[in-house]
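Take a look at this one chain, the form predicted on its own, written out in structure tokens.
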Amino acid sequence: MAEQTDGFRVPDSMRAWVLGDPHELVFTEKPVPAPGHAEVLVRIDAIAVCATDLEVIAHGPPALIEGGLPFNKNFIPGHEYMGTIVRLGPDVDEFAIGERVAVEIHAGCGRCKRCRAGMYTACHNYGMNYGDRDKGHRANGYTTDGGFAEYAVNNVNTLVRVPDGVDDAEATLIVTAGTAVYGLDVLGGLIAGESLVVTGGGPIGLMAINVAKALGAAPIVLSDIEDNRLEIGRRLGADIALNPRAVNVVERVREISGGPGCDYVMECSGAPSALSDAMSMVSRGGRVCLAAFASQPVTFDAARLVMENIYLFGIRGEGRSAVRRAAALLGQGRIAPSLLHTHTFPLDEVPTAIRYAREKIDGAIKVVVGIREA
């Protein structure tokens, strides 16, 4: 029986896509979850398809369900969603029913060394929430049910209010922008006047361009093999857009810098040669941030890393409350994630949305599933 909660009718069950075998999604019904301590129930209004969702659905990692691979465990994937709060946990007073929120993926355990330092995306208790073991860690769409459904429970620490005037589809991209903000934080944070190269014009790379422009980086160089993504990169703030099929990007970056190389590289492609290329185009004492999952082990010149005093970082997700800062930039009109949104599908067409994102059909960049019915 549906429950009426401050004007919102919350049913007992919901439609959801669960992961069966690799590449298999099954449309089914599941009970609507109940929020507990420090949690709210979110009615999911829209969710974006992320490249990591494609990895989870096809291969499993980085999802970790019941201590192992996520297949055939009644698990709902998907993590880049936004929605409306329709029910509060018994002790929640930080948010109100009816508020629109974007959600971070990770709610760390809050008790390990990394979480206590604010690095909840590097929680030592990742996935330790099954059977008789519950360390408090949650990562929706990775270690707990995600967003390819009508409702999801989220910890209050993962919620970010959607700025006024931002539509549902655009709000799903706040998380993507948060990942870009986190990467730029790691690279130095204060990047005004510093040169930046972004390799890979996918959603995170394009948002890195946009956020870096808002923060005053100059010049900003984008490298990608798709001309349509280079064009969007220009619109988002790239000063120079390079296609490695047409030009030697490393040589060109060296020329642009006058010889020493750029200050920062944010690597968002996952290409096998990307790390070596990044080290060749960054200046002595420069910084490289890896924001993409490489599909295979890569080799690089470790001696160069040491001799050139290059700093190398890897990031996971959108840590250190970067989503909140991304939402602020969006609310101020300083970033424009809507330029990445290319396609929208209803909830019952999630497999089609996944296929468009995976195969980049019709120039797909960010594919959104609109769950709330008009």
Contents of the next structure:
Number of protein chains: 4
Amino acid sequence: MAEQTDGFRVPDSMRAWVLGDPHELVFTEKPVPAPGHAEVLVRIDAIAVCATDLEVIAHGPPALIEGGLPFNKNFIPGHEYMGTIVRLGPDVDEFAIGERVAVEIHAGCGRCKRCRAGMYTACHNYGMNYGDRDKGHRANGYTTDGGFAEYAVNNVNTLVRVPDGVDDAEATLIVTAGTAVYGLDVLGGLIAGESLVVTGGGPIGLMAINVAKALGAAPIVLSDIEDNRLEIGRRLGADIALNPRAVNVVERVREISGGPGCDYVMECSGAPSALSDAMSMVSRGGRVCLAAFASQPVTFDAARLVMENIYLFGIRGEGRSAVRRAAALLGQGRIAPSLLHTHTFPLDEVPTAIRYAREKIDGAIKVVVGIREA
Amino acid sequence: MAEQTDGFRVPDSMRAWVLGDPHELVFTEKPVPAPGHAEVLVRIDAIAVCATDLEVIAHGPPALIEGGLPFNKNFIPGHEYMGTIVRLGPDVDEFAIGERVAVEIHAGCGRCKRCRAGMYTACHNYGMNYGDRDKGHRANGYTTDGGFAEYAVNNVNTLVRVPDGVDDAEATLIVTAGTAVYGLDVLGGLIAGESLVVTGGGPIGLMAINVAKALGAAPIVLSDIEDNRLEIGRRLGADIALNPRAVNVVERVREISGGPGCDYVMECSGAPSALSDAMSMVSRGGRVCLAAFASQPVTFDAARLVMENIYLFGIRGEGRSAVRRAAALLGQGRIAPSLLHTHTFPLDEVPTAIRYAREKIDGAIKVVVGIREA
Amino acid sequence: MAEQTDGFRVPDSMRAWVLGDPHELVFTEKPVPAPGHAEVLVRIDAIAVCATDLEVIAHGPPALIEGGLPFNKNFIPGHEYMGTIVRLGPDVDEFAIGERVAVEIHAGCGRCKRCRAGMYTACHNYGMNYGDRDKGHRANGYTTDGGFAEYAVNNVNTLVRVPDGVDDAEATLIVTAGTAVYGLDVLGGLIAGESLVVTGGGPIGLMAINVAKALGAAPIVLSDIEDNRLEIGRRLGADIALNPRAVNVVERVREISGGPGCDYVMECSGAPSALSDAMSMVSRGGRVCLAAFASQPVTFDAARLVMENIYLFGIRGEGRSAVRRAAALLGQGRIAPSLLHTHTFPLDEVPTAIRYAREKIDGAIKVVVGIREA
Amino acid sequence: MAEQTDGFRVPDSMRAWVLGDPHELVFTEKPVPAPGHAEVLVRIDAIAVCATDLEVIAHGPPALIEGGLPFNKNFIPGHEYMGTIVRLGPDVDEFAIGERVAVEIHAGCGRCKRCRAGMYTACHNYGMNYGDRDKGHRANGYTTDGGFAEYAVNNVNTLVRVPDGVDDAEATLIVTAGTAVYGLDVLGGLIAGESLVVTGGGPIGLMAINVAKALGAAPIVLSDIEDNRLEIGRRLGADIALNPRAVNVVERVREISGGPGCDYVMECSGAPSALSDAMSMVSRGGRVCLAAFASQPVTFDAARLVMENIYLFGIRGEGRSAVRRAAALLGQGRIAPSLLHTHTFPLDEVPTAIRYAREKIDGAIKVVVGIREA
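Compare with the form predicted on its own: the form predicted in complex with a further copy of the same chain:
Once more the chain from above appears, this time first in line as the rest of the complex follows.
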């Protein structure tokens, strides 16, 4: 039976896409979950498709893969979602019913060494929320039910208010912008006046361009093999956009720098040669952030890392409150993630949405499932 | 004609080993150089052989190699030296004649972007002291005349007082200890109570063990394929010493950690598999420092770097005043670099000293050329 | 009725000292509490008296003072305690029954901005564990029941294993050492070879001397007006111990430094003039940590702070996992907090113990209530 | 006789304002200086009046004041200047003749402990460029001849290119913007989405508002007692502008924050109560930067600093390459220092310019002496 609170009627069950066999999604009914301590129930209004969703659908949640456990049927994938708070757990007063929120992926356990140091996306209890071992960690759509559904429970730590004037679809991209902010924070934080090369013009790379521009980096160079993405990159703030099929990017970057190379590289392509190229583009004492990775082992010239005193940062997720910062930049009109949004589908067409994202049909960059506004 | 100052008679010319053809050293006479602004003249009392000296002797100074310039005959290699100040340049009052000093390698130009940020070992004007382009950068034994000689000019920035009670041979190892300090500083600085694995028990690896012990890291694990080095590692502070020929080091480290892996890895072996192993030993959110490198490109699982939020630091030289810190630890009796010192030869036997170091004759670890005390 | 687990019999009720009227402690019986999620029950084996306990006994818990709430009768003060784990909350596997642990004060809420950044001692939900507002924050002996009793519930985040060979009384001082570690971490972390002045030789100041020595700071200067504390400071590692009644400390410190002043000052005296003196002792670009404070507003020359580019850090508690680090140093025999331990009393003599601590009777520095071993 | 190079004719002597008796400036002729190693000669095109110029004119250069030396007649004050490079010292190729540059104040000695760590504005050899002790430190208009003249020699480290489209008067304000950048860098660097209160709407405070807005801080609050400055602050980015004569700023800030207070305070007023107010406005775990100071000792509640874990940063000048970053933000049109520029006078009216600045005649904020364009 449904309860009525502050005008939001919450049903007992909801429609949801769950894992079936590998590579299969099944549209079904599941009970609407109840928020516990430090949690709220979010009515999901929109969700974007991320490349890593495809991994989960194909292979099961990562904790299961690593643990060699059986494929987790009945699990709801999807993590780039936003919605409206419709129920509050006990003691929650940080948010109010009716508020629109974007939801980041990771809620750390709060009790491991990394969480205690503020590194909640590197939680040592990742995935420890199966069976008997509930340590409090959550990774939406990875280890706990995600957002290809009508409702989801979320820890208050993962919620960020959607700024006024931002529509549902754009709000799903706040998390992607958050990953870009995290990478740029790790690289330097105050990057105004520093030069940056972003390799790879997918969603994270494009948002890195956009956030870097907002923070004053200059010059900003984007490299990608697709010209339409280079064009969007230019609109988002790239001062120079290079297609490696037409130009030697490493040489060009060194030339632009006047010789020594750039200050920072943010690698978002996952190309096997990307790390090697980064080593050759960044200047002595510079920094490289890896936000994407090849599916195969990567070969590179480690001697350069040592001889050039280069620091290389792998980033997982959106640490250091990066999503909150991304929302602030969006609220001030300084970033424009909606330029990435190319397609929208309703909830019952999730498989189509995923197909568009996977196959980049019709120039798809960010495909959104718009549950309320579609 | 020689000048007499404060009791130190300085001749006009000195004996010195200089580069001849590739792989060749020639014992010759050169003029004693005069210290300029911010410089002193050091009478070299002892110098240790470093593996990178062999590179310079074989291939010429690195700036020449990179620039494709001809082999630099008449250049004096050698950088791990100590001695006594015998002349002061104009305006120098930071040191006095007669003081014993250890000498670090790098004096930054003081005017590039990196130097201005305190990163003097990543100076963008490295090697810019040939021909017409004197930017003020110095790297003893790499780009400016080094220490296989009786005298050398040095920038005051590269000098650290030798603590009382430290003999000449031990003082040559302060620079090596400094590289270890720099690596551990980059990894965490305050490493007390953090777990550390050092891979490779050469001089830098062994000093990393010793410095880490002094700073309270625990547990400290050393891996090396030579049992005598493991034994020295134990004496220098390794809680656990592992020979990868006898034990699976990665598995053992994870076991010691209780599962997640260690906090830090400092890779000092240059083994081609070392980076891969480091990725597997370090815990999520942990840090890896590369202080050695393979001569060939390295293959590793970059996905782990990203998914585990690992930071990887290449270090060049002895940044962040690490040599001064190393000298302080030595002066307090907290590190014992003399355990690395295995052989001593006089100045006219430098080729023999180098052969012992290169071929590890008679268990050689650190071979010292003792000019005054040998 | 008592339950039996792993050999530890836990009664239903326990003896405890609770707040009565202001300035009054009452010895009474209270129910033994049960550990919840992420919590354990600790049988308290020993507890040290801290100066701030006197504040709580006189004025009530700080959250009540600030909120203007009535004096909180029946509250158990005391926070510097250690003991043995006798019960585990659900999901706790980080510790086992029977382990000896030291207990730090603060468990952050895990959900405010500061906790999410790892700053758990600056939790914005401090004190939010009264009445209806349970946000999960705990500060033992300040906002939740403390340690002048036989048992206490603690969050796993606040527990640190007592190293082998450390007795109960010494283990109570690990938290004090943790505050010293936190202060030195904030000042520089890697302080080897840096000069430090500690003003005030109370427990925190003396532990700062001891930890700084362990980490290689040099030279280390202590100033205090009591010669017996200076003597203990010397034994704990002070290179120079100065009594401001006999010598001008500021002048002496500048002299020792050769002119510019010292690198760091850690102020632990709470003397009204201490901040002014710190400004005059620290060198341009140096850092000052305030770990104690005067009860009255303090007057100082703020112009020096600006003109000399000085950073001043207030520290609350033992952030950045400092207690774990302190335990590691103690386990390695590098610090000797037992030198501070002057007196021991049994549980039923807590008022006497407090009187000794407050009035420094018989040279009291750290007074311990030894519940098991006294 | 004048030399001709690249079209710039440089005379042998120049007009300059020099110190006479205290409080007196004398217009005279001086020889045009020649650039040395790492230096260039700048033809000064414009210079702004700063409050600290008045101190130098009244009391002599600071190093003299501290040293108790006699008033330094014939010294040229003034440090907020820009101009055109007309001569290069030996080895200078970082800049070309004809380039327009803004000039920051401090060139560190490059050889003291602080400079080696990148803290060039906290150089320990400040002022060591008199008489026999030339350590290489320069502070334009403080310890070496400044900019109320036609030409000045400058170290390449102090030069920043003026972005295209920025006129001379606006370019003189890049240094002021640099101080704001340095303060915000020290406070957090990545301040997007963090709340900031700036107390004091003088030039540095107003630029702090403007830079903070450019970097995404929100909300930004300005307090000042003059309504016209509040109005300019609003135009530069303050979300809320408060006059303490009309509203209780501390209460209002806590209210805006929803209770805990703001993240950062940048104090730019020098009001005696400002530090106390900052302690009450900033939230637990927050940070305060002092960029101005009262002429008298300041009284504040140091207990709050400790209990609330507040960090307080004094900043001198424009460290961490802040001027270069400020120029980048200006070049991208993200800051608008020209809003501060209220008056312009020619070189022969410097005393009038100074009077306008000192007495805030006609609402003067930044008074510029426009040597070429006035």
